[in-house]
Amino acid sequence: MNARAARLRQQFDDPPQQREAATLGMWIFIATEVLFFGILFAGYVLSRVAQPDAFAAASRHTDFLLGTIETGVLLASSCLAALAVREVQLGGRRVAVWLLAGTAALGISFLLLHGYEYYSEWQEGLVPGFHWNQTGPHERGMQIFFFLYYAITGFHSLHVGVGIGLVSIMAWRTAHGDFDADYHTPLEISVLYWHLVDLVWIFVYPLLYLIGRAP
């Protein structure tokens, strides 16, 4: 049995069918994840419509600089991941390993930056129900904002952590020659998941960091 045949699962007729099934499965999974985030975003939108001034005031307490850096880090990581897939398709396995390692490193950097952001917010007393010292007419609305802030960014960070694990496994498998120009479906769908993580943050960033800073 050749290597290509060994990669084909018995329930599939040929490699293209196996690839299409795996890709479809990942898209279905992504759709379910979008539903989860959609509920949180819907709650955010309804709350913001009800208390726009409180949400604008609360947003000004977020760290705009760190949020912007985190956005750049995730966008750069997504670019590296896409280049890694392209390198494997072209037969550049060694370069692909370094690109995937860079993707994972940027993901870890994102989590570290966001962890520092959480620490700063704790110090400032911006954690509803645990450490809150903000007062004023918008206090209740600000608490709702930060509750949603931690729910959305925490859930997103969980996905980043899972993505780092996936990308690290793909880097290890690439280094050991599991993928080539003809077979790289696991790598491709793992990178597709990583793009989901980045895409969600593209919506999170303006909703949480920019609304109170618009002229």
Partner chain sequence: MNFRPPQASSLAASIDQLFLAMLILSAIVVVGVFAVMLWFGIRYRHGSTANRSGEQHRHLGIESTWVLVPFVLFMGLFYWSTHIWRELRIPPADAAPVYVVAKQWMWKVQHPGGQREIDTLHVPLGQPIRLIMTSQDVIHSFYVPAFRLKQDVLPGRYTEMWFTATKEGTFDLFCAEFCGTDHSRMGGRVVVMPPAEYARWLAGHAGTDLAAQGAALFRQFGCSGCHGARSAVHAPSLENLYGSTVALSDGAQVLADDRYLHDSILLPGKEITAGYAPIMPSFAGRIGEEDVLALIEYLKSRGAEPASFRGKSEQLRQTPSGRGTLGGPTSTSADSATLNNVIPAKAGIHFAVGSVEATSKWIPAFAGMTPSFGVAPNILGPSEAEAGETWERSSPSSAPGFATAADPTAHASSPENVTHQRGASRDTRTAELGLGHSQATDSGGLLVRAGDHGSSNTDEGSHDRD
Contents of the next structure:
Amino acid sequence: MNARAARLRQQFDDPPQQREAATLGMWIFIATEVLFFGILFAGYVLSRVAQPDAFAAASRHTDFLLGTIETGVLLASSCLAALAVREVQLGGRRVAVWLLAGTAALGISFLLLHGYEYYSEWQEGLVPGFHWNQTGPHERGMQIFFFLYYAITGFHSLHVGVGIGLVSIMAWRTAHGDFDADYHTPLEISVLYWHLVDLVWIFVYPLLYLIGRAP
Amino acid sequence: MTATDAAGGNYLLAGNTLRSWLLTHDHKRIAILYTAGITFFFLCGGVAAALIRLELVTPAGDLMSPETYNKAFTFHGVVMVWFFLVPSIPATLGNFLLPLMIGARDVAFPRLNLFSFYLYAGGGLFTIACLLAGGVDTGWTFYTPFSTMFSNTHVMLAVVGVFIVGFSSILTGINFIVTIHTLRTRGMTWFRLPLFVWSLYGVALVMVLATPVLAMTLALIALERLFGIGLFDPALGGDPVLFQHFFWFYSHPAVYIMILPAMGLVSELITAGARRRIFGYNFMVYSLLGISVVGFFVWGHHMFVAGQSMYASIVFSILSFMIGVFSAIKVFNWTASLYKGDITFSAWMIYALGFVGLFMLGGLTGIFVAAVALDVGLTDTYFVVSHFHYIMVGGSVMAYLGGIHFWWPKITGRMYPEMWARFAAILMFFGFNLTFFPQYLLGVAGMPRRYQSYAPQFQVLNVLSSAGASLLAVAYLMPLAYLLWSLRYGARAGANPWRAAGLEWKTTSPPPVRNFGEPPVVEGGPYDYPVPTAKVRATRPEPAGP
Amino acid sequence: MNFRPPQASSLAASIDQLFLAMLILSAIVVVGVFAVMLWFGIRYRHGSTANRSGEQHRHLGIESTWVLVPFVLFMGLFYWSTHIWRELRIPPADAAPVYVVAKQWMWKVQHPGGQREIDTLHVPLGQPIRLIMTSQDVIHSFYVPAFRLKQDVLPGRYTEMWFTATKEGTFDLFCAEFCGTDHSRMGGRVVVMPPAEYARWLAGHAGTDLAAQGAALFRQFGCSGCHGARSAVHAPSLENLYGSTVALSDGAQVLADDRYLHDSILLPGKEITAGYAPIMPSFAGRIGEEDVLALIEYLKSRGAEPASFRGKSEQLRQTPSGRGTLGGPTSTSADSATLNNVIPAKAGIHFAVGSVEATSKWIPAFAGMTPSFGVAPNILGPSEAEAGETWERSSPSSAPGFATAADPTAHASSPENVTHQRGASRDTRTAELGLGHSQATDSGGLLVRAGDHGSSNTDEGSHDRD
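Return the structure block for the form predicted together with its partner chain; the form predicted alone was the one displayed.
Then the entire complex follows, led off by the chain already shown.
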């Protein structure tokens, strides 16, 4: 009882109220994140409409295979995270810690893969403003595509980084028995955030890797 | 007394160390931190405004160089918009009063609240650093390609500052929405919320949904300067008008971030001053929400001559007229709330009535520029400058100062000197009109904005405006002086010196740390002032006991 | 005291009527609300014995009144204003085109007859004029208070504005969109003259007409090498192109208007004509906006404009597809050359820094084109003789003077602490003004640039970079 009372912050009357507030807060935060990325997607769509050929040409330079693997990695990590929450809800702890560690590990491998992708793009001269080797009639439009590519994936990777931190902290706290079947709000909203990171990628992947690839 | 002690005792005395203030989680102390912050930035922005008005006394542009002038108005705009107006009412009075008004002990996320203050301060540091490093000359609108490809000033620092302060406003918005949703006390149903709380709810929605767009747009500007490549660069087939769309998608709703809380706040003041229920509570709520929602779809009225399509302009024009309808409802309802009231003209009531008058003038000229055919001639002239100063300064600042006076006893436990305050309020009203009414005429005469030197035919009006600005400066400094004086020498205030309705008056002045001894229970609507009986000389009935 | 500037355009009077109507309406509202507020304030002040009984609880009727009355009024005003707005935006068919190129901080005007002016626009009384405007650096706004008109001028695209001047005289011209240091000095005048006097003015300042200048440029930039009738290169014919509908390789159709031609020269990869390979190099950074306008004028002269074109153009431009609102801006070689000649150092920084890089980067891409210079077939038509003079206009030696605002690395790498030199930019301004005028009278409206200035200014550019 004492431990539970300590978790209840003074501004709340009871644990359900606290939990409702935390969850609602995270959902609203996710709404802001959606708009944050939304404006990048809007910029992408409008630029693509303005220069469809250049964008098609540029998207053929992205790494389809790596992009697909990255998608798989993120989806798998989200799955592990969801299983971890379920485990905690059912009263488990040890498995949940491993699942969360797995989530974080997959997140890290996503970043590594993406880092490799950036590296090979640098080699190819696909970094506008710094190392650009492409020429031809679509050069200028392609620069805009790659500008957006770095902006979108860069901000997304930043979110993945934050997510890895959050999930690691949650794994640590789970290991120390902070959560049980009754109280696991922080874990739940951290995983919610991780799903957001995944969700954004679901839009990034087709926009950057799929559209315009077909001849 | 015991109830107060049980709730933690007077929040001002809950700790005297610097640490107890800087690391506080108490929404009331955070509100005071914010007040100090925005007062500082208001003075900074005010100094820039003074420089601008001094320069414009003569047509020649002989006081400072064009670069200095451009930096001065940019600094004025950036500071006043993002570091004063946007946080002004929500982060200070809103932060202080929201939990009190809904009978809560604190906001939903007190630590987040403190964090958002530090984001505000951090953003402010960048802006000051930008000023010290030499300033920025793009105008607060950061229009591309000037800001990305042509300006040699410190655009990056300014953009980063605004980017950070944007997150402060997002976090405040999240906090308010969750607080209003989850922490209302027993009996406080949605349609018993005071209008100020409703307005904070509307504002929080706008903050949460519009600010990310600004943040990302500014990030794109920063990246464009960094890479030398970007979406907005016409040399690459990019589109500078796209930037304007993104920018105004935030910045027009941001105008409502600045004015909506003022509208809610003034509703509190007018009902308390007239001791009357607000006229048409439901219409007030719906028009507030209407403005918040429709406000998201009128951004294009900033771009009638910017090269957007003729038909887009027509759609944005008709939606802008809709905002006019919502605003008209509010002005008429405030006026009607005076009917059969028991009106006292305290300083805050003078501010509130001044607000209604100035807001009406600003709103009506808004209709002029909503009409595309007129906007073609008037946009980017002093007409527009005057229009938004009537709304922002005449509206928001008057309301903010009115609110500060009204709740001063609650916040500090002291009364302010009434006569000085009335004098300052009246001086401010006249000083404001003298400053900005000539600017309408300047706009009609055709003087473009952001001009350091101008054609000689505009001088008479500019001199009038500058003269008004000096009155206005005095009127703004007066409250600063006498309010600080009253902190020490003001008479002690009771729990409810104005006999106002509202939960915040049901606790002690200043409130205890956890706001209420017992969680209050609400049994009626807001503004439940007793109805005076017929033909009896109106006297002030005692407030209903708890 | 009348603050309103004179009504000098055909639409000014109707705009002013709307203004007056709204002013009267607003005055009624303001006086009404203030009167009611004052009355309530006095009658129901604290301590008065006014009757306060009978509180009204049913507000719906009153509320609906003051929702509906403003709504109806606003809709009326909206209709009125939109009616004028449509007139403002759709130019009459007989409007005479005049080209305006804005740059920091001056207005350059080109008449189709080759007359050039700086910071001044001469127009005839009573004749509709259509301004076709673009900017070669940042956004500006062409504002004539006496006409009640304003239009932003954007880099990389054409914006239009039309008016019929109805009053003789000289009127203020302002830049209304903040454009940098000397924004407040970027003004000038619009001179409205009776048609006969205007005709004399035109004759007195005539130069090689714009189409002929374009013809010369067409040859000089090597366009004729590919687009000429006898060319071996498979390139679309430009005969009767202007105003026609072009099928693109992605299946879309596009109207060949000013915007299309502009973008095809500067961003050729954007819209590729069906059946042709995308082999045309971009001329962005190589050709100035004024020269592009001359080329377009020349292309217009090679094809009759269908009568129905104008309405169609407006329609197409407004399609929401967003296709082709964009284009490419650059500082013209001509202007940066002149600019850099006169400016000691800093004021030209936007244009000068990085210019060498930009040029050298493009020369290989363009190298393939050079052989065709010599084989320019005789497609230039009657104005060829005159066009011959314009060979002098910009010899290849001015190439080092190419400086491009479009080259982003220049700005990205330019140190943030470089400040404008106010005096320097003023000097430029007056210098170029003088230059502009003397050309208009002395050299038949042509800017003559000497190559040696170009090279000296390259030195300035590289010096800045250090």
